[in-house]
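Only one chain comes next, encoded as structure tokens, the form predicted alone.
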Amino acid sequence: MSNARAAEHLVYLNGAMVPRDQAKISVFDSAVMLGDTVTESTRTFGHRPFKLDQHIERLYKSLKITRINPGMSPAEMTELSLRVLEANSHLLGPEDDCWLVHNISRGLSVAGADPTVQRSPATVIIFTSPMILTDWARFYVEGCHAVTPPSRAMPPQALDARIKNRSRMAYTLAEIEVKLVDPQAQGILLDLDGNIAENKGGNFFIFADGLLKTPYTSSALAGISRATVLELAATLGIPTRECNIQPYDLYTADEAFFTSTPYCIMPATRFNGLPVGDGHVGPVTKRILAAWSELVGVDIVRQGLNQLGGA
């Protein structure tokens, strides 16, 4: 982004709209000192935010559990979020979309015996970022390679995955292990019992025995994209089931895919080196992707492929 465009790009930070390059926080903020931050990421379709109310609702659940006081109500947070989106809408081309991201920390942190004390108002950051799909777009057509790392998902007894937070070290270390197997692979974390849990930023589905199956949310984020797939499946008459899924079930499934905010659905056509089903993106996956595109009025696959230069 050019310097002129960066100056036009506004970020909400602690009560003020500031140019992106001036959006700075203290090195002593709990986000830096402790990774003590909750987060949400919403995307737009046709410049309109998708399920923003549900993202804000989940954000406030995370804030309640972590005991961070953002200093505003959910309605005020929603209104402010729409203001940030509107302030940056002129930066989007007709076919472009963007992220709308919330990062909220406990504020200033002082090293000492009690890290839980909120010693200042919370740090509230809201910003937009271009929705760049180039890393994922080819997987709509080819499918990706799903790989299980040796590292396991954080057990819910230590940190409930439903609290969406910025403490990403466990995910990053697991993803390093995945990339050693295949630099283009997408990771699937297993829980301590060997069940499929989640991806570093999304949920997982398989289609097998005539059922669309997804893991319980005991060890996985209760994804809004996950919920959207379940809603679309019901509309399409595709039976669904929440259940434990073992690697065996994925090896022998007919189809598989990830779900996450940016790409919505990412088909997986290989698992730990073996083909899933016939090794091609399956018909159920394509039906749900098409239904999602119809729901939001944007051809999701074409949008991604256009960023690669091929529709």
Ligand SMILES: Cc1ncc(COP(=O)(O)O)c(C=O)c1O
Given for the second form:
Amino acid sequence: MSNARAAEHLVYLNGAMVPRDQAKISVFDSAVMLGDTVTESTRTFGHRPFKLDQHIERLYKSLKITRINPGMSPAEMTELSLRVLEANSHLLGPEDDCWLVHNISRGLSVAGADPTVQRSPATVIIFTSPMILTDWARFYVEGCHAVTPPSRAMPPQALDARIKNRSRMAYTLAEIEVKLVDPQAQGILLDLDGNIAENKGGNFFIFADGLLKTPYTSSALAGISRATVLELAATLGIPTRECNIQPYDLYTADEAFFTSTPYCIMPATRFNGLPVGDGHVGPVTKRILAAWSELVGVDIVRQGLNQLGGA
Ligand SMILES: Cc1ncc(COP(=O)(O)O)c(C=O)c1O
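Return the structure block for the form predicted in complex with the ligand; the form predicted alone was the one displayed.
Okay, now the whole complex, with that chain kicking things off.
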């Protein structure tokens, strides 16, 4: 984005719409001091937000449990979010889409003081960002290499994975271990019992024994993309099951894929160096991706591949 265009890019910050380079928070904000922030990431399809209501609902569940008072109702948050999208829509090309991101912290913190006390209005940040798919796009065609790191998913007894938060150190350290194995690989975190939990930013599915299976949300975020896949599978007559999935089940599965807001579905065709199924993106994965494209009126694979310079 050029500098002139960047100045037109407006961010909502604590009651005002400000140009992107003026959207600044205090170094004493609890987001910085404590990573004390809940978050949501929604995406658009054809410039329209996808399942914004569900993202706002999940955001308010996270706010409730973390006891952060955002100072506005879900309806007001939704209205503001639509205003941010609207204010920046002219920056999007006709084929482009964007993220709509919410970051909400407990506000100002004081070193050494009780971190549970909200001492100021929450810091409320809403911004858009171009939906850049270049890191993932080729996986629609080739599939990615999924790798399990030695680090395990944070146990829900310590932090419930359903609270979508910005304390990402555990995920990042695990992903560093994954990249040591293969710099292009995507991590699959196991829980303490050795069951597949999730990825640093996505849920996971396998297709095996004629069933589309996904882990429970006991150690994974209740992903909105995950829910979308379960809905699409029901429409397509593909039977689904939530269950424990172990590495053995993935080694021997016919197909596997990740789900997340930006890429929707990312096929995995290798697991810890071995092919998943025949090592190619499978027919069930392709059917669900096609159904998702139809649902949103955007060819998801083509949009990604176009960013690589050829569809
Ligand atoms: C840890 C984690 N798991 C799963 C997901 C996928 O959730 P969604 O499909 O709602 O994007 C995310 C999304 O950011 C995530 O951060």
